[in-house]
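Here's a solo chain for you in C-alpha coordinates, the form predicted alone.
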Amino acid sequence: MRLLHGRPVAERVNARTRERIAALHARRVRPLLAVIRVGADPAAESYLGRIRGLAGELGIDVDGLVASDASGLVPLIRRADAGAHGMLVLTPLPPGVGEAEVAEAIPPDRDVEGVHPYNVGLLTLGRPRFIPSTAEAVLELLRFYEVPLRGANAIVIGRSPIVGRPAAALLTQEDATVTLAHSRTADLASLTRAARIVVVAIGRRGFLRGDMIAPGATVIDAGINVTPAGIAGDADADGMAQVAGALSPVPGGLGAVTTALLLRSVVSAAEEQTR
(Lines of atoms letter the chains of each structure in order from A and count residues from 1; the text may use other names and numbers.)
(Lines give C-alpha, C1' and ligand atoms only; values in the text may rest on other atoms or scores of the structure.)
Protein backbone atom coordinates (compact mmCIF):
# COMPACT_ATOMS: atom_id res chain seq x y z
CA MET A 1 0.00 0.00 0.00
CA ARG A 2 1.29 3.44 -0.94
CA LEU A 3 1.15 6.17 1.71
CA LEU A 4 0.11 9.59 0.43
CA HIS A 5 2.15 11.86 2.69
CA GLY A 6 1.11 15.50 2.83
CA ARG A 7 4.49 17.07 3.59
CA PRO A 8 5.80 17.24 -0.01
CA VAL A 9 2.47 18.67 -1.18
CA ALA A 10 2.55 21.33 1.54
CA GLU A 11 6.16 22.22 0.75
CA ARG A 12 5.29 22.86 -2.87
CA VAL A 13 2.36 25.10 -1.88
CA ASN A 14 4.44 26.95 0.72
CA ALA A 15 7.28 27.64 -1.72
CA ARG A 16 4.97 29.62 -3.98
CA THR A 17 3.25 31.28 -1.00
CA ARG A 18 6.62 32.56 0.24
CA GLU A 19 7.23 34.29 -3.09
CA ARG A 20 3.84 35.98 -2.93
CA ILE A 21 4.38 37.07 0.68
CA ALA A 22 7.77 38.56 -0.23
CA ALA A 23 6.04 40.67 -2.88
CA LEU A 24 3.48 41.84 -0.32
CA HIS A 25 6.19 42.67 2.21
CA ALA A 26 7.96 44.71 -0.47
CA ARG A 27 4.80 46.83 -0.62
CA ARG A 28 4.76 47.04 3.19
CA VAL A 29 1.76 44.74 3.43
CA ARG A 30 1.95 42.04 6.10
CA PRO A 31 -0.88 39.48 5.82
CA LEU A 32 -2.93 39.13 9.00
CA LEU A 33 -5.22 36.23 9.92
CA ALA A 34 -7.70 36.58 12.77
CA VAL A 35 -8.51 33.23 14.42
CA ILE A 36 -11.67 33.45 16.51
CA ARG A 37 -12.95 30.89 18.97
CA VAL A 38 -15.10 30.28 22.03
CA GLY A 39 -13.69 27.95 24.68
CA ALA A 40 -11.18 25.19 23.97
CA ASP A 41 -11.42 22.02 21.89
CA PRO A 42 -8.41 19.67 21.64
CA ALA A 43 -8.60 19.23 17.86
CA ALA A 44 -9.12 22.97 17.33
CA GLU A 45 -6.19 23.77 19.62
CA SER A 46 -3.98 21.39 17.65
CA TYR A 47 -4.99 23.07 14.40
CA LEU A 48 -4.36 26.55 15.81
CA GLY A 49 -0.88 25.46 16.90
CA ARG A 50 -0.08 24.31 13.35
CA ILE A 51 -1.41 27.57 11.91
CA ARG A 52 0.73 29.70 14.23
CA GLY A 53 3.85 27.65 13.54
CA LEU A 54 3.65 27.80 9.76
CA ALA A 55 2.42 31.41 9.68
CA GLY A 56 5.48 32.49 11.66
CA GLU A 57 7.77 30.74 9.17
CA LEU A 58 6.05 32.31 6.18
CA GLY A 59 5.71 35.85 7.49
CA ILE A 60 1.99 35.94 8.21
CA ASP A 61 0.69 37.43 11.47
CA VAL A 62 -1.95 35.52 13.45
CA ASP A 63 -4.22 37.28 15.92
CA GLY A 64 -5.96 34.85 18.27
CA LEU A 65 -9.27 36.21 19.58
CA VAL A 66 -11.37 34.48 22.23
CA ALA A 67 -15.02 35.29 22.90
CA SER A 68 -15.99 35.10 26.56
CA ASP A 69 -19.19 33.25 25.71
CA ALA A 70 -21.34 32.22 22.77
CA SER A 71 -23.16 35.56 22.66
CA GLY A 72 -19.90 37.41 22.10
CA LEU A 73 -18.80 35.43 19.03
CA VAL A 74 -20.54 37.38 16.27
CA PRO A 75 -19.66 40.81 17.77
CA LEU A 76 -16.03 39.66 17.98
CA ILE A 77 -16.10 38.70 14.30
CA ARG A 78 -17.34 42.17 13.44
CA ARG A 79 -14.59 43.83 15.47
CA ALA A 80 -11.91 41.67 13.87
CA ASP A 81 -13.06 42.82 10.44
CA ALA A 82 -11.37 46.17 11.04
CA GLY A 83 -7.82 44.97 10.47
CA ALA A 84 -7.55 41.33 9.43
CA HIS A 85 -7.10 40.26 5.81
CA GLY A 86 -8.47 36.80 6.59
CA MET A 87 -10.80 35.44 9.26
CA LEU A 88 -11.21 31.91 10.58
CA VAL A 89 -13.71 30.76 13.20
CA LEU A 90 -12.60 27.55 14.86
CA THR A 91 -15.10 24.73 15.23
CA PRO A 92 -16.88 23.01 16.85
CA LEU A 93 -19.10 25.90 17.82
CA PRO A 94 -20.60 25.97 21.33
CA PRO A 95 -24.29 25.20 21.95
CA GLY A 96 -26.55 28.11 21.17
CA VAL A 97 -24.48 29.41 18.26
CA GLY A 98 -25.88 28.86 14.79
CA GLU A 99 -23.39 27.95 12.06
CA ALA A 100 -25.35 29.98 9.51
CA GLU A 101 -25.27 33.13 11.67
CA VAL A 102 -21.51 32.83 12.16
CA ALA A 103 -20.80 32.13 8.49
CA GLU A 104 -22.87 35.10 7.36
CA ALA A 105 -21.08 37.41 9.80
CA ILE A 106 -17.71 36.84 8.10
CA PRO A 107 -17.14 39.29 5.22
CA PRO A 108 -16.92 37.28 1.97
CA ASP A 109 -13.61 38.90 0.97
CA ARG A 110 -12.05 37.78 4.29
CA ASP A 111 -13.72 34.37 4.41
CA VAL A 112 -10.57 32.31 3.84
CA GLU A 113 -12.33 29.07 4.81
CA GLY A 114 -15.08 29.56 2.24
CA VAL A 115 -18.07 29.23 4.57
CA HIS A 116 -20.02 32.39 3.69
CA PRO A 117 -23.03 31.59 1.47
CA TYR A 118 -21.57 33.75 -1.31
CA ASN A 119 -18.37 31.71 -1.46
CA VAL A 120 -20.25 28.43 -1.05
CA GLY A 121 -22.37 29.41 -4.03
CA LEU A 122 -19.34 30.19 -6.18
CA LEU A 123 -17.84 26.79 -5.37
CA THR A 124 -21.10 25.04 -6.21
CA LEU A 125 -21.21 26.84 -9.55
CA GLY A 126 -17.67 25.74 -10.37
CA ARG A 127 -16.17 29.23 -9.93
CA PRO A 128 -14.41 28.88 -6.56
CA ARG A 129 -12.97 31.89 -4.80
CA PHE A 130 -12.20 30.66 -1.27
CA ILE A 131 -12.48 26.92 -0.60
CA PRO A 132 -12.61 25.12 2.76
CA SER A 133 -8.98 24.11 3.26
CA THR A 134 -9.42 20.46 4.20
CA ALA A 135 -11.70 19.85 1.22
CA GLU A 136 -9.20 21.55 -1.08
CA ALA A 137 -6.41 19.50 0.50
CA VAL A 138 -8.20 16.31 -0.57
CA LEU A 139 -8.02 17.41 -4.19
CA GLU A 140 -4.44 18.72 -3.94
CA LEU A 141 -3.26 15.40 -2.50
CA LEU A 142 -4.97 13.38 -5.23
CA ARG A 143 -3.53 15.60 -7.96
CA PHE A 144 -0.01 15.55 -6.50
CA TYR A 145 0.07 11.76 -6.45
CA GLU A 146 -1.54 11.61 -9.89
CA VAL A 147 -4.56 9.59 -8.84
CA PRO A 148 -6.85 9.44 -11.91
CA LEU A 149 -10.01 11.45 -11.29
CA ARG A 150 -11.77 11.81 -14.64
CA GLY A 151 -14.48 9.18 -14.87
CA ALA A 152 -13.52 7.59 -11.53
CA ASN A 153 -16.22 6.43 -9.13
CA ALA A 154 -15.69 8.30 -5.86
CA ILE A 155 -17.55 8.39 -2.58
CA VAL A 156 -17.34 11.02 0.15
CA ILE A 157 -18.50 9.87 3.57
CA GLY A 158 -19.66 12.85 5.60
CA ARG A 159 -21.70 15.88 4.52
CA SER A 160 -20.27 18.66 6.65
CA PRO A 161 -20.14 22.11 5.01
CA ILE A 162 -16.38 22.40 5.54
CA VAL A 163 -15.21 18.97 4.33
CA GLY A 164 -17.71 16.53 2.86
CA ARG A 165 -19.90 18.72 0.69
CA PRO A 166 -17.13 20.92 -0.74
CA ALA A 167 -14.91 17.86 -1.35
CA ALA A 168 -17.75 16.26 -3.32
CA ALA A 169 -18.18 19.46 -5.34
CA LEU A 170 -14.46 19.65 -6.15
CA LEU A 171 -14.30 16.01 -7.23
CA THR A 172 -17.36 16.51 -9.42
CA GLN A 173 -15.63 19.45 -11.10
CA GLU A 174 -12.72 17.10 -11.88
CA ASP A 175 -15.17 14.85 -13.77
CA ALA A 176 -15.34 12.13 -11.12
CA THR A 177 -18.70 10.44 -10.55
CA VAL A 178 -19.38 11.23 -6.91
CA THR A 179 -21.64 9.75 -4.26
CA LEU A 180 -22.11 11.82 -1.10
CA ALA A 181 -22.87 9.47 1.80
CA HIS A 182 -23.71 10.23 5.41
CA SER A 183 -25.00 8.80 8.69
CA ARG A 184 -28.38 7.89 7.20
CA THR A 185 -27.03 6.22 4.05
CA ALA A 186 -28.40 2.67 3.73
CA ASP A 187 -25.93 -0.17 3.09
CA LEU A 188 -22.93 2.13 3.01
CA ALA A 189 -20.45 -0.72 2.51
CA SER A 190 -21.99 -1.65 -0.84
CA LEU A 191 -21.31 1.89 -2.06
CA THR A 192 -17.77 2.16 -0.70
CA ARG A 193 -16.80 -1.19 -2.26
CA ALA A 194 -17.86 0.15 -5.68
CA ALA A 195 -15.63 3.22 -5.45
CA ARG A 196 -12.04 3.67 -6.62
CA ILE A 197 -11.64 6.76 -4.42
CA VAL A 198 -12.99 6.89 -0.87
CA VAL A 199 -12.89 10.11 1.18
CA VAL A 200 -13.90 9.64 4.80
CA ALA A 201 -14.71 12.66 6.98
CA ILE A 202 -17.21 11.46 9.53
CA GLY A 203 -15.43 12.10 12.84
CA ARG A 204 -15.43 8.51 14.12
CA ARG A 205 -12.14 6.79 14.81
CA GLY A 206 -11.60 3.67 12.69
CA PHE A 207 -15.05 3.94 11.09
CA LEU A 208 -13.91 2.81 7.62
CA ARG A 209 -12.81 -0.83 7.79
CA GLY A 210 -10.80 -2.83 5.30
CA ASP A 211 -13.79 -4.99 4.37
CA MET A 212 -15.66 -1.85 3.27
CA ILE A 213 -13.38 -0.95 0.35
CA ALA A 214 -12.42 -2.46 -3.00
CA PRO A 215 -8.94 -3.93 -3.44
CA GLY A 216 -6.60 -1.24 -4.69
CA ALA A 217 -8.87 1.70 -3.79
CA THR A 218 -7.40 5.08 -2.85
CA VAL A 219 -8.51 6.21 0.62
CA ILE A 220 -8.25 9.82 1.76
CA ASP A 221 -8.70 10.05 5.53
CA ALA A 222 -9.91 13.49 6.63
CA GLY A 223 -10.68 12.41 10.19
CA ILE A 224 -9.12 14.03 13.24
CA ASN A 225 -9.93 12.18 16.44
CA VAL A 226 -8.00 13.10 19.58
CA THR A 227 -7.27 10.01 21.68
CA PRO A 228 -5.04 9.34 24.71
CA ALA A 229 -2.53 7.82 22.29
CA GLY A 230 -2.58 10.81 19.93
CA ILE A 231 -4.50 11.84 16.80
CA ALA A 232 -6.24 9.05 14.88
CA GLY A 233 -8.15 9.04 11.62
CA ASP A 234 -11.55 7.80 10.50
CA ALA A 235 -10.04 4.87 8.60
CA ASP A 236 -8.73 1.74 10.31
CA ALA A 237 -5.09 1.94 9.17
CA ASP A 238 -4.37 -1.73 9.83
CA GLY A 239 -7.39 -2.80 7.82
CA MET A 240 -6.52 -0.42 5.00
CA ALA A 241 -3.00 -1.87 4.76
CA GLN A 242 -4.45 -5.23 3.73
CA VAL A 243 -6.73 -3.95 0.97
CA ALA A 244 -6.18 -0.33 -0.12
CA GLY A 245 -3.86 0.66 -2.92
CA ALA A 246 -3.12 4.04 -1.32
CA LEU A 247 -3.95 5.81 1.94
CA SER A 248 -3.37 9.28 3.34
CA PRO A 249 -2.13 8.60 6.88
CA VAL A 250 -3.30 10.32 10.06
CA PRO A 251 -1.23 12.08 11.17
CA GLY A 252 0.99 12.88 8.20
CA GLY A 253 -1.59 13.19 5.45
CA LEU A 254 -4.02 16.07 4.98
CA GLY A 255 -3.02 18.12 8.04
CA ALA A 256 0.03 19.90 6.65
CA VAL A 257 -1.69 20.48 3.31
CA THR A 258 -4.76 21.95 5.00
CA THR A 259 -2.67 24.47 6.93
CA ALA A 260 -0.65 25.43 3.85
CA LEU A 261 -3.80 26.03 1.81
CA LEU A 262 -5.46 28.08 4.54
CA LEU A 263 -2.48 30.43 4.68
CA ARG A 264 -2.33 30.57 0.89
CA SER A 265 -5.91 31.84 1.00
CA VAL A 266 -4.91 34.50 3.55
CA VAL A 267 -2.29 35.72 1.07
CA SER A 268 -4.87 35.74 -1.74
CA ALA A 269 -7.19 37.81 0.44
CA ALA A 270 -4.40 40.26 1.31
CA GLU A 271 -3.47 40.64 -2.35
CA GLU A 272 -7.08 41.26 -3.33
CA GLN A 273 -7.65 43.84 -0.60
CA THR A 274 -4.46 45.82 -1.26
CA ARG A 275 -4.43 46.11 -5.03
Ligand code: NDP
Second form
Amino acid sequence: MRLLHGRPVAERVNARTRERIAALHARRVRPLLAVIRVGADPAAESYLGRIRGLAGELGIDVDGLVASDASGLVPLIRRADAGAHGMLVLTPLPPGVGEAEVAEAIPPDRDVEGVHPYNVGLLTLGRPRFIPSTAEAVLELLRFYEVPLRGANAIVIGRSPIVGRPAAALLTQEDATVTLAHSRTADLASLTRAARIVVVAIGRRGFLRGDMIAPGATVIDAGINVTPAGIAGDADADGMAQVAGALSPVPGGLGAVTTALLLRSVVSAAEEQTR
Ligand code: NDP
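Given the form predicted alone above, what does the protein look like in the form predicted in complex with this ligand?
Next comes the full complex, this chain leading.
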Protein backbone atom coordinates (compact mmCIF):
# COMPACT_ATOMS: atom_id res chain seq x y z
CA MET A 1 0.00 0.00 0.00
CA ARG A 2 1.28 3.44 -0.96
CA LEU A 3 1.19 6.19 1.67
CA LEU A 4 0.02 9.54 0.32
CA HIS A 5 2.12 11.89 2.44
CA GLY A 6 1.00 15.50 2.68
CA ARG A 7 4.41 17.11 3.16
CA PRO A 8 5.58 17.14 -0.50
CA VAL A 9 2.16 18.36 -1.60
CA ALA A 10 2.24 21.20 0.92
CA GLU A 11 5.80 22.10 -0.07
CA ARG A 12 4.80 22.45 -3.70
CA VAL A 13 1.83 24.66 -2.79
CA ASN A 14 3.97 26.78 -0.42
CA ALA A 15 6.70 27.31 -3.02
CA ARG A 16 4.22 28.98 -5.36
CA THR A 17 2.59 30.90 -2.50
CA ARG A 18 6.02 32.30 -1.53
CA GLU A 19 6.46 33.73 -5.04
CA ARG A 20 3.04 35.37 -4.94
CA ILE A 21 3.74 36.83 -1.49
CA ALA A 22 7.06 38.26 -2.71
CA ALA A 23 5.12 40.05 -5.46
CA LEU A 24 2.65 41.41 -2.88
CA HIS A 25 5.44 42.54 -0.54
CA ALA A 26 7.08 44.30 -3.49
CA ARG A 27 3.86 46.33 -3.77
CA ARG A 28 3.98 46.96 0.01
CA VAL A 29 1.00 44.68 0.64
CA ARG A 30 1.37 42.36 3.61
CA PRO A 31 -1.38 39.73 3.61
CA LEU A 32 -3.32 39.66 6.88
CA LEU A 33 -5.48 36.82 8.15
CA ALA A 34 -7.83 37.38 11.09
CA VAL A 35 -8.49 34.19 13.04
CA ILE A 36 -11.48 34.53 15.29
CA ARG A 37 -12.53 32.16 18.04
CA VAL A 38 -14.59 32.00 21.21
CA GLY A 39 -12.85 30.88 24.37
CA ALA A 40 -10.00 28.37 24.30
CA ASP A 41 -10.57 25.00 22.64
CA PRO A 42 -7.39 22.86 22.60
CA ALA A 43 -7.90 21.59 19.01
CA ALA A 44 -8.61 25.12 17.76
CA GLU A 45 -5.54 26.44 19.60
CA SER A 46 -3.36 23.78 18.04
CA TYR A 47 -4.70 24.57 14.53
CA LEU A 48 -4.06 28.28 15.15
CA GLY A 49 -0.50 27.43 16.24
CA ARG A 50 0.10 25.60 12.93
CA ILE A 51 -1.39 28.48 10.95
CA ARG A 52 0.84 30.99 12.76
CA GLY A 53 3.93 28.84 12.23
CA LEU A 54 3.49 28.54 8.47
CA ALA A 55 2.20 32.10 8.04
CA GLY A 56 5.31 33.43 9.79
CA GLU A 57 7.56 31.44 7.45
CA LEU A 58 5.68 32.65 4.38
CA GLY A 59 5.33 36.32 5.34
CA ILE A 60 1.61 36.50 6.17
CA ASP A 61 0.46 38.30 9.33
CA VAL A 62 -2.06 36.57 11.59
CA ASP A 63 -4.29 38.50 13.95
CA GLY A 64 -5.77 36.19 16.63
CA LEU A 65 -9.04 37.59 18.00
CA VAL A 66 -11.00 36.05 20.86
CA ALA A 67 -14.66 36.74 21.61
CA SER A 68 -15.44 36.41 25.28
CA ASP A 69 -18.81 34.74 24.61
CA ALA A 70 -21.18 33.67 21.84
CA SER A 71 -22.91 37.05 21.69
CA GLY A 72 -19.59 38.79 20.96
CA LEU A 73 -18.67 36.65 17.97
CA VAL A 74 -20.59 38.32 15.14
CA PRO A 75 -19.69 41.89 16.31
CA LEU A 76 -16.04 40.79 16.45
CA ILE A 77 -16.25 39.43 12.88
CA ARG A 78 -17.61 42.81 11.76
CA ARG A 79 -14.78 44.67 13.50
CA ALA A 80 -12.09 42.37 12.06
CA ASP A 81 -13.48 43.05 8.59
CA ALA A 82 -11.91 46.49 8.63
CA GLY A 83 -8.30 45.44 8.09
CA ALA A 84 -7.95 41.76 7.28
CA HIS A 85 -7.70 40.33 3.75
CA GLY A 86 -8.94 36.95 4.98
CA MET A 87 -11.08 35.82 7.90
CA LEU A 88 -11.37 32.42 9.51
CA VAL A 89 -13.68 31.52 12.39
CA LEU A 90 -12.46 28.49 14.28
CA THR A 91 -14.85 25.75 15.36
CA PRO A 92 -16.32 24.42 17.57
CA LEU A 93 -18.76 27.27 17.95
CA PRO A 94 -20.25 27.70 21.41
CA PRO A 95 -23.95 27.17 22.07
CA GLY A 96 -25.89 30.33 21.34
CA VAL A 97 -24.47 31.10 17.92
CA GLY A 98 -25.34 29.22 14.74
CA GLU A 99 -23.00 28.19 11.92
CA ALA A 100 -25.26 29.95 9.41
CA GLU A 101 -25.22 33.24 11.30
CA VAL A 102 -21.41 33.18 11.49
CA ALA A 103 -20.94 32.17 7.84
CA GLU A 104 -23.22 34.97 6.68
CA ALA A 105 -21.40 37.58 8.77
CA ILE A 106 -18.12 36.97 6.91
CA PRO A 107 -17.80 39.15 3.80
CA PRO A 108 -17.62 36.76 0.79
CA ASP A 109 -14.43 38.37 -0.54
CA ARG A 110 -12.64 37.69 2.77
CA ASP A 111 -14.18 34.26 3.33
CA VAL A 112 -10.97 32.26 2.80
CA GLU A 113 -12.50 29.10 4.30
CA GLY A 114 -15.38 29.20 1.81
CA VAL A 115 -18.29 29.00 4.26
CA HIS A 116 -20.42 31.96 3.13
CA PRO A 117 -23.47 30.81 1.13
CA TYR A 118 -22.23 32.83 -1.86
CA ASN A 119 -18.98 30.87 -2.02
CA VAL A 120 -20.77 27.60 -1.27
CA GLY A 121 -23.09 28.37 -4.20
CA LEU A 122 -20.22 29.05 -6.58
CA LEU A 123 -18.60 25.74 -5.65
CA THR A 124 -21.88 23.89 -6.15
CA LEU A 125 -22.21 25.48 -9.60
CA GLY A 126 -18.73 24.27 -10.52
CA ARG A 127 -17.23 27.80 -10.40
CA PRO A 128 -15.22 27.58 -7.16
CA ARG A 129 -13.72 30.73 -5.67
CA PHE A 130 -12.94 30.12 -1.98
CA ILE A 131 -13.17 26.45 -0.95
CA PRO A 132 -13.03 24.90 2.53
CA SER A 133 -9.34 24.06 2.80
CA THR A 134 -9.65 20.47 4.03
CA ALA A 135 -11.92 19.59 1.11
CA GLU A 136 -9.54 21.30 -1.30
CA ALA A 137 -6.67 19.37 0.32
CA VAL A 138 -8.42 16.08 -0.53
CA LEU A 139 -8.34 17.02 -4.22
CA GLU A 140 -4.84 18.48 -4.10
CA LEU A 141 -3.54 15.21 -2.65
CA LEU A 142 -5.35 13.07 -5.23
CA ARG A 143 -4.04 15.23 -8.09
CA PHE A 144 -0.47 15.31 -6.77
CA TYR A 145 -0.37 11.51 -6.58
CA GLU A 146 -2.05 11.26 -9.97
CA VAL A 147 -4.99 9.18 -8.81
CA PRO A 148 -7.33 8.87 -11.82
CA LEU A 149 -10.60 10.67 -11.10
CA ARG A 150 -12.46 10.91 -14.40
CA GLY A 151 -15.23 8.33 -14.46
CA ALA A 152 -14.08 6.78 -11.17
CA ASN A 153 -16.61 5.73 -8.56
CA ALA A 154 -15.92 7.76 -5.43
CA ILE A 155 -17.66 7.85 -2.08
CA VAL A 156 -17.41 10.58 0.54
CA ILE A 157 -18.49 9.55 4.04
CA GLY A 158 -19.62 12.59 6.02
CA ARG A 159 -21.64 15.55 4.71
CA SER A 160 -20.48 18.49 6.82
CA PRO A 161 -20.29 21.89 5.10
CA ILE A 162 -16.53 22.12 5.70
CA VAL A 163 -15.34 18.68 4.59
CA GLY A 164 -17.73 16.12 3.12
CA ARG A 165 -20.07 18.24 1.00
CA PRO A 166 -17.37 20.41 -0.63
CA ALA A 167 -15.13 17.36 -1.21
CA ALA A 168 -18.05 15.68 -3.01
CA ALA A 169 -18.61 18.82 -5.11
CA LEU A 170 -14.93 18.98 -6.10
CA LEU A 171 -14.80 15.29 -7.02
CA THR A 172 -17.91 15.75 -9.14
CA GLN A 173 -16.22 18.64 -10.91
CA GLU A 174 -13.30 16.31 -11.69
CA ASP A 175 -15.78 13.95 -13.40
CA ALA A 176 -15.78 11.31 -10.68
CA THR A 177 -19.15 9.65 -10.01
CA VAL A 178 -19.78 10.54 -6.40
CA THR A 179 -21.87 9.06 -3.60
CA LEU A 180 -22.26 11.26 -0.52
CA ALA A 181 -22.86 9.06 2.54
CA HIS A 182 -23.85 10.02 6.07
CA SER A 183 -25.17 8.59 9.31
CA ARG A 184 -28.50 7.57 7.73
CA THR A 185 -26.95 5.80 4.74
CA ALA A 186 -28.20 2.21 4.43
CA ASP A 187 -25.69 -0.58 3.83
CA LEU A 188 -22.68 1.71 3.70
CA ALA A 189 -20.21 -1.15 3.24
CA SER A 190 -21.75 -2.21 -0.06
CA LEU A 191 -21.32 1.35 -1.34
CA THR A 192 -17.75 1.73 -0.09
CA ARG A 193 -16.79 -1.64 -1.61
CA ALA A 194 -17.96 -0.40 -5.00
CA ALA A 195 -15.72 2.70 -4.89
CA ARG A 196 -12.19 3.24 -6.24
CA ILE A 197 -11.82 6.32 -4.05
CA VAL A 198 -13.07 6.54 -0.47
CA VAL A 199 -12.93 9.82 1.45
CA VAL A 200 -13.81 9.45 5.12
CA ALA A 201 -14.58 12.49 7.28
CA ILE A 202 -16.82 11.63 10.20
CA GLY A 203 -14.72 11.90 13.36
CA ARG A 204 -14.82 8.26 14.53
CA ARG A 205 -11.52 6.55 15.04
CA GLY A 206 -10.96 3.41 12.95
CA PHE A 207 -14.51 3.53 11.54
CA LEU A 208 -13.54 2.48 8.00
CA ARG A 209 -12.36 -1.15 8.20
CA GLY A 210 -10.38 -3.10 5.64
CA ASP A 211 -13.36 -5.33 4.84
CA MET A 212 -15.35 -2.23 3.80
CA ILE A 213 -13.16 -1.30 0.83
CA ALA A 214 -12.30 -2.77 -2.55
CA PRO A 215 -8.81 -4.21 -3.06
CA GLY A 216 -6.57 -1.47 -4.42
CA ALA A 217 -8.89 1.41 -3.47
CA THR A 218 -7.46 4.84 -2.63
CA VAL A 219 -8.49 6.03 0.83
CA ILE A 220 -8.27 9.65 1.92
CA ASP A 221 -8.64 9.97 5.67
CA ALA A 222 -9.75 13.40 6.92
CA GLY A 223 -10.49 12.25 10.46
CA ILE A 224 -8.70 13.78 13.42
CA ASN A 225 -9.36 11.83 16.59
CA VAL A 226 -7.36 12.59 19.71
CA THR A 227 -6.34 9.40 21.52
CA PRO A 228 -3.99 8.79 24.46
CA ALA A 229 -1.47 7.53 21.88
CA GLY A 230 -1.75 10.65 19.70
CA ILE A 231 -3.87 11.58 16.71
CA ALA A 232 -5.67 8.84 14.75
CA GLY A 233 -7.78 8.92 11.63
CA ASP A 234 -11.23 7.58 10.72
CA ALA A 235 -9.73 4.67 8.77
CA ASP A 236 -8.28 1.63 10.51
CA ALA A 237 -4.69 1.94 9.30
CA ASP A 238 -3.81 -1.76 9.91
CA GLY A 239 -6.93 -2.93 8.08
CA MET A 240 -6.20 -0.55 5.18
CA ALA A 241 -2.63 -1.87 4.87
CA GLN A 242 -4.01 -5.31 3.92
CA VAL A 243 -6.44 -4.11 1.25
CA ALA A 244 -6.05 -0.49 0.09
CA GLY A 245 -3.86 0.55 -2.82
CA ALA A 246 -3.11 3.93 -1.22
CA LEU A 247 -3.90 5.75 2.02
CA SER A 248 -3.33 9.27 3.31
CA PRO A 249 -1.89 8.72 6.79
CA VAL A 250 -3.06 10.43 9.98
CA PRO A 251 -1.00 12.24 11.07
CA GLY A 252 1.08 13.15 8.03
CA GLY A 253 -1.62 13.34 5.36
CA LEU A 254 -4.15 16.13 4.87
CA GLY A 255 -3.15 18.39 7.79
CA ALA A 256 -0.13 20.16 6.26
CA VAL A 257 -1.90 20.50 2.91
CA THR A 258 -4.95 22.06 4.59
CA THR A 259 -2.87 24.78 6.25
CA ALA A 260 -0.94 25.46 3.02
CA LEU A 261 -4.19 25.86 1.05
CA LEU A 262 -5.80 28.10 3.66
CA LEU A 263 -2.84 30.48 3.42
CA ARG A 264 -2.85 30.29 -0.37
CA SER A 265 -6.45 31.50 -0.22
CA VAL A 266 -5.40 34.40 2.01
CA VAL A 267 -2.91 35.40 -0.69
CA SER A 268 -5.61 35.14 -3.38
CA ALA A 269 -7.86 37.37 -1.26
CA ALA A 270 -5.07 39.92 -0.73
CA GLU A 271 -4.31 39.96 -4.47
CA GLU A 272 -7.97 40.47 -5.37
CA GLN A 273 -8.47 43.24 -2.83
CA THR A 274 -5.37 45.21 -3.81
CA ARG A 275 -5.53 44.88 -7.57
P1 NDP B 1 -19.14 16.79 11.56
O2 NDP B 1 -19.37 16.26 12.93
O3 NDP B 1 -19.59 18.16 11.21
O4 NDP B 1 -19.82 15.79 10.51
C5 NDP B 1 -19.67 14.42 10.64
C6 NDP B 1 -20.35 13.75 9.48
O7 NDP B 1 -20.14 12.35 9.61
C8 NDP B 1 -21.86 13.99 9.42
O9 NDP B 1 -22.25 14.25 8.08
C10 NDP B 1 -22.43 12.68 9.92
O11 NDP B 1 -23.67 12.32 9.31
C12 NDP B 1 -21.39 11.69 9.46
N13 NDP B 1 -21.39 10.47 10.27
C14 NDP B 1 -21.32 10.37 11.61
N15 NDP B 1 -21.38 9.07 11.98
C16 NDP B 1 -21.50 8.35 10.83
C17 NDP B 1 -21.64 6.98 10.55
N18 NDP B 1 -21.66 6.06 11.52
N19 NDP B 1 -21.73 6.57 9.26
C20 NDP B 1 -21.72 7.48 8.26
N21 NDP B 1 -21.60 8.81 8.46
C22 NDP B 1 -21.50 9.23 9.74
O23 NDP B 1 -17.59 16.60 11.31
P24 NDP B 1 -16.54 17.38 10.36
O25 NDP B 1 -16.86 17.17 8.94
O26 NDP B 1 -16.32 18.75 10.88
O27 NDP B 1 -15.23 16.54 10.70
C28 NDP B 1 -15.11 15.20 10.34
C29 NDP B 1 -13.74 14.73 10.72
O30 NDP B 1 -12.78 15.47 9.99
C31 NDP B 1 -13.40 14.95 12.19
O32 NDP B 1 -12.55 13.91 12.64
C33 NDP B 1 -12.64 16.25 12.19
O34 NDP B 1 -11.75 16.35 13.28
C35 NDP B 1 -11.91 16.12 10.89
N36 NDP B 1 -11.51 17.40 10.30
C37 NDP B 1 -10.26 17.45 9.78
C38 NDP B 1 -9.77 18.60 9.26
C39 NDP B 1 -8.40 18.59 8.69
O40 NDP B 1 -7.83 19.65 8.48
N41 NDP B 1 -7.83 17.42 8.38
C42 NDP B 1 -10.58 19.84 9.24
C43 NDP B 1 -11.93 19.66 9.70
C44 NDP B 1 -12.34 18.47 10.24
P45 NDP B 1 -25.03 13.18 9.53
O46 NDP B 1 -24.88 14.37 8.64
O47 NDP B 1 -26.09 12.25 9.09
O48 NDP B 1 -25.07 13.55 10.99
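These numbers were taken from a predicted model, which means no experiment stands behind them. Here the rigid core means the biggest group of C-alpha atoms that line up within 1.5 Å when the two forms are laid on top of each other. Numbering follows the first chain given and starts at 1.
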Yes/no, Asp41 Cα shift of 2 Å or more between the two forms with rigid core fixed: yes
